[in-house]
Every structure is written in C-alpha cells, then in structure tokens.
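As a starting point, one isolated chain is supplied in structure tokens, in the form predicted alone.
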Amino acid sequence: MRPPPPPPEGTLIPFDPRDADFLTDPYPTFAALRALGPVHDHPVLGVPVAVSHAACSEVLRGRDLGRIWVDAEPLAEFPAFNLLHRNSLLEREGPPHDRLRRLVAGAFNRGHTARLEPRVRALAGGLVTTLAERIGTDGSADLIAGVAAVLPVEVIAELLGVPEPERSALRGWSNTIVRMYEPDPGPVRRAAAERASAEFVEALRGLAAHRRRRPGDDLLSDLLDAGPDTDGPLGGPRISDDELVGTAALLLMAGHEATVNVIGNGVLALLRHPEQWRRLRDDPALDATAVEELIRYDPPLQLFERTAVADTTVAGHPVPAGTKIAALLGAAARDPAVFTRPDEFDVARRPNAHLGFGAGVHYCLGAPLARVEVAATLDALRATLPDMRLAAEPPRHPNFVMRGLRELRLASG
C-alpha cells in the first residue's frame, strides 16, 4: 500500500489506523461505522472501506473488482519485491489467475495437507512441551516466540521442501516483506522489504534448481511437475520460474503471518474468556468450531483491497474503474446481520460464515492446512497446559492490516 496523501483540513476521519487506542480494540469503531452505513470514504487510507458483511462479500466476490498489481516505485529500487507480487496468484485476475490457480490447486490436491498433518501435530506437541518446560523453569514463557511464530514456518518449510539450514531465514523474510502492506511503511521498512525479497528470490531459485535435479515429496516438486496445462479453456504452459517464486512467497507470507496471528489472537481470546477455554479443554470435539471462531473473533488480516476493472458499485457506493475499495474483514466479522451476538466469543458457534480465508476466486488454497495448524496447537495446549493463564498484559504490534501480538506470556496453575 502506497503512503496515502494527508486528508483535507477539516475532513472527518472514520478512524486513524495509526491510533494506539483504535489498534487495541477497533471493534467498537467498526460497529459505529456499520450503524451509519455499509461503505465509507476513508481519507487516511485513501480508499473507501466496506464495513458490513454483505458489502465486504461484494468486494471479495464482485466480478468487476479485481487484484491489479501496481509496482512499488521507484522501479529500480524494488525489482525483487515487484517480481514476487507480479507473479503472485493473489495479484492476478482472469485467465492468468485461473491458469496459475489451476496449477497450484492441482499440486495442493496431491495430498499435502493429509501428508503433513501427523508432522504438524508432532511439531505442535513438541513446541508446547518445550514452552511448558520454560514456564516450569522461569515462571512464564512467550507463546508467540516459542510456538506461534515457529510452527507455521516449519510447516511451510516442510510443504515446500526447504532444507533445515535455510529455514531460520523464512520467518524474517516474511515479517519484513509484509510490513510493506501497512499504511505509510516509510523508507526504512521499504528498503528492508526489498532486501528480504531479493534474499527470498535467490534462495527459492536455488531450491527450485535443486528440485529439478532431485524431486522430492513436496509442493515445490509437484509445482515443477505441474502441466503442461493444455486441456480446456484454462490451458497454458507449465509454471514459470518467476511464478514458482511468487507462489512460494505467497504461501510463506499468507501462511506464516496469518497463522501466527490466529494462534496469538485466538489464545488471548481464550484466556480472556476462561469459561470458553474450559469448554474447549473438556471437549475436543469442539476443536473444529473453535478454530473458525478464533479466526472470526479477532481476524489476523483486517483489510483486503481490490480495484475496479469497470465502473461498479458496492452497496450502492460508486467505485469508478481504476479506483480501489477495501473490505474491512474485522468489521464484517462482527456484523449482527450475519452473526448472533457477534461480540461474544463462542467456541461452539454455528454457523460461522466469517471471511477470514477470503471468498470467491481468491479463497485461500492453504485454508485446510492452516486449520490443521491451529487445531494442533489447541490440542497440544489442552494436553500440556490445561491450566494456562496470562502472565502479563500482552503488547500488540502497532499494525492495522496484519493484526497480531508481539508477545503472549503464559504461566501455569
């Protein structure tokens, strides 16, 4: 997201995405905006924002709205960052999107989620056991650093076939690149995102070359083997080198950042609602509904932009061709028109039509694997830290788009 221009003097700002009080709890503000209307112009973000569930669904599903990538500028300063996004499944529309999604979905459908589930559960169990040992020694330990930030990186590394020595860099690359998505990231973050992108591109090109010579039981090998995709209207060539790198980057950033924050935000919600933790602790059959409620109640991704490819409207709000509109997913998640008692946290909630994995043609392909990771973490906490409690008030990252905690220190007993 490019830095927005300052609003005209005297302009009413629906909310300031940099305000600390708003970032602590944006949901009352979202409720007030929903009561006033489904879509609002936002001079600080520089785009209108949809705040009702119906309007957000229109943004995500609308045929006249797409993801149209605009390169970060100056071009000479962002070659790797732009390469990753130009070739991302998320930033494509129409036949180019459909061809690439077909290739990636075909590779995913070769059983990678089922293959990885035992490994995911073993990883989660081991990380939580180590966390419990640290609590026993030190009195408290950080769930984010010890579990939430480690598990998805290990899972994505397993999924892509990244060798052990290179895995430690994945988390840093992801954290650094996604900071570019916040309003006004600033020159330091922009430069760091390009460096991280360049390192990621170099590493993935080397890994792809290795997998061409020695295929493995991983998604990267299956992507290299995908195609030629020539039957039917979506036919096209095998995945290109740049598309392969862009796909891997998307899996890293979406899979890592979202899962870290679902675990952090979700476990905090359980600790703030101890009666719900007791229900979940005592009834493992609630895991599936609990995972969905963790995603709904405090979504890790708060904003998703699309661009009008033709003149259109969202909930009656005009969106001229070439202009953007954003879906505020956190606002949609608390819409009383869709969710009964939306501000209540209920691990048994049914139905739960949250938009946390998107909707329409850009629905998250990695959703089944993300659900396994969150469920495995809950199961490990139930088994090893059934009496977990907050050891300190958790600090949040000062981010709006990617909502998450810096730290979540747990104690036991």
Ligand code: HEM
The other form holds:
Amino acid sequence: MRPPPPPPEGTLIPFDPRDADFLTDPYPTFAALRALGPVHDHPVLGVPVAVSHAACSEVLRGRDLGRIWVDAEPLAEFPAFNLLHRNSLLEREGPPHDRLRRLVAGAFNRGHTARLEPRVRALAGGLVTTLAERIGTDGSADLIAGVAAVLPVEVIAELLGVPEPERSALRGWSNTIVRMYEPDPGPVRRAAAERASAEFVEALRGLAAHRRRRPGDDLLSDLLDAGPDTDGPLGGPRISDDELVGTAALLLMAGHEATVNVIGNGVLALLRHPEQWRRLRDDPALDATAVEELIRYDPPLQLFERTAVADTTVAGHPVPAGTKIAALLGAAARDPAVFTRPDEFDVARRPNAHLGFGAGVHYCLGAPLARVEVAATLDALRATLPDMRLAAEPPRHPNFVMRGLRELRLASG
Ligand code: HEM
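Cool, the form predicted alone is there; where's the form predicted together with the ligand?
Below is the whole assembly, all chains and molecules, this chain first.
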C-alpha cells in the first residue's frame, strides 16, 4: 500500500501547549511541523507560528513587525501591571525603544558584567557547595531550589543594588508576574500578577528615591546619573520615573526567569548525556561553546509574538497589518537547515547560530551577563560535584512559553 500523500503546507499538526506529554518533549512535534512548511496557523495559540530558523529570524528582524504592547483589560484592574510593561523597552518600538535601549545599554556598558563576575562566581561556588553538603547528608538535593532559582535573582539584585531586606520578595514578584505571559492565565493568576506588580512598583519607587539621594555603583544609580536629555525636545531627565521602574522590572523578569531555566534545562541535558558532561567536566575550555549549546538544545523561552504594523509576509505567508505572528524559537533551535545533526547535544558545537537570545533590535541586552552566570554554575559543578547524576525523574512546570523544571534532584557518585 502506498503511504498517504504529505499534507499541504500550512496544514495543522495541532499541539496543545498545556498537554503534559507534549511538554515533556515538544521537539518531535516541532520537527513534523517544520517538515510541512515554515509557517502554520494554530487555532490553540490563536496566531500563525513560524517554525523554521529562517522564518523565526524574519519574525524577530522584520521592520514591519513589532512588539506592540496592548494593556491588560479591564484597565482599572491592571494599573501596575500595565505601568510596568508600557514603560519597558522590550514593549516599545521605533525611536522610543531606541532611546531607552541606548540608555540602558550605555549604563550596562559601564562595566557591570565585569564588576559582577567575581561575585557571580563566588555565589555559584557557595550555592553548589551547600547543595553538595545536602546531597552528602540527605542523599539528594534540588538544583533548582538550591542554585538555579537563587543565583540569577541574587545577581539582578546586585546589578540593581536592591538591599538585603527586599531581595527575598523579588523572586516571588517575578514568578507571579510572568505567569501572565502564558496562554490563558485565568482570573486568579491575573489578579495575583497585578498584586505582585503593585508591590514591585512601590518597592522600586522607594529604591529609586534612595539612590537619587545616595548613589551606589549599581545600574540603577547609573541610569539616574544619565543627566538631562539635552537632545530631547523638552530637555527633561533622560529617564522618567516610570521608565526607571519599567526598566528595573524588565531586568528582573528577563534576567531572572530565562536564566533559571537555562541552568535547569541545561544541566538536565548534561545528565541525560553523561558522555557530554564528562567531556565538559574534563575540559573547561569547552565552557563557552557548552553555554550556547545549553541554550540551543532546550531553549528556556519558546515563543515570542510580533504584531504587523503594515501588511507584510513571513516566508511567503501573508501577515496583514494589525495581526500577529509568533516565532517558535524551540523549533528554530532544531532546524536541520542551520544545525548539523540538530537533535544531538554537543557541548563543543560550533558554529551555533541559535536564536535563544533573540535577534534584531530587541536582541538580549543581558546576554553577556547570562553567559557568565551559566558558565560560573558549570564551573562550580565541575569543581564540587564532578560525579553528579540524576536522583529522580524531574517534574516540569506546566508552562509552554517559559519552559523549565519545577525540581531537578541531583545525587553524586
Ligand atoms: C540565558 C538567559 C537569557 C535568555 C535566554 C534571554 C533571552 C532573551 C530574548 C530571546 C530576548 C528578546 C525578546 C524578543 O525579541 O521579543 C531578550 C531580551 C532582553 N533581555 Fe534577555 N535573556 C537572558 C538573560 C537576560 C539577563 C541576565 C538580562 C539582564 C540582566 C536580560 C535582559 C534583557 C533585556 C533588557 C531585553 C530587552 C531588549 C530590548 O527590548 O531591546 N536577559 N532576552
């Protein structure tokens, strides 16, 4: 019997982003979609999705495609959530984005990544040592709770100069706010996201006022120190109070959630490929390529949306003005047109043109710092837990856009 003809391009292979089996390993579904064509309509997600590397790159770089922020409604119920996002550079386009991005990049480039590196390495070393001690006494310990979820938030707190008493609240605020980015978050999560946003705005306003009076060596102080906007039409401050709050919130959420999940997803990939862990463990020179491969192989951020500001196309698929299209970065990461043996995990992979940090005008501003954090964690594991192994099958968060583990229990020996 002859096999059935392949479905025409654009035919749907439906996947349900809430389905636990799909979330365990979405990559075979992505491969089947990619084989059918670069762009597909998707009724569950409600937007067409680009699945090839080239089409995802077009979505991220397209001049007629932008991140167009639409306030959460009803407006009266989401004042703080909307304030944070309306004033975030990630949610702006054109000259307002470029202006804010220049300011934040300028402040970042005053040496913050280099300033933080020794602190990041010391933190990662200390957290992994405590984890190893717990493994010694209890037989196993959770890398997510003990290391992955702690390090990035500590690093952002250092970056922004958040004092100790407020640090413990940062993680909860960030976790609660980003749940709004999943499809269909529901009324309880939406209300919780607004409450967390309001607390966060209040804390940041207090911190900004404090830094105005007593500047430190942190990024917030550098942003406040950017001087008057002599090029601007009104000559006002370079960064408004709301923009400062929006930027700090963005740095916390962008800089925190993705890094937690790169460490979790990446160490799981190493544990599932012990020969790759041995290779990396025995050769620290592979750290740089390994970090990129950890991000490519199981990306922590699977999907980004854009809205067309004019009629346009992506890989020949029409995207009328005012409609949306999504880039499925998880599918781009395994595209055989760009990566040799894409389903193979190879800590020495080179070249590795993954889109895990995005592309175009919104390319990740924190990529150098994120690389330092992941490399420091790998180095600490190499030094302290060279014989790490998986102690139990890790449970996963039921999220699609932010892909990550709830727990990653390690044993040793
Ligand atoms: C491995 C961890 C990280 C990954 C995978 C990641 C990924 C990304 C991606 C994909 C984007 C682009 C979003 C889009 O195009 O819509 C982005 C933007 C951004 N990221 Fe990251 N990120 C990471 C860590 C960080 C860190 C540590 C920081 C800061 C401390 C940071 C700050 C930002 C900022 C500010 C933007 C917005 C840039 C703009 O809109 O111009 N990220 N990130």
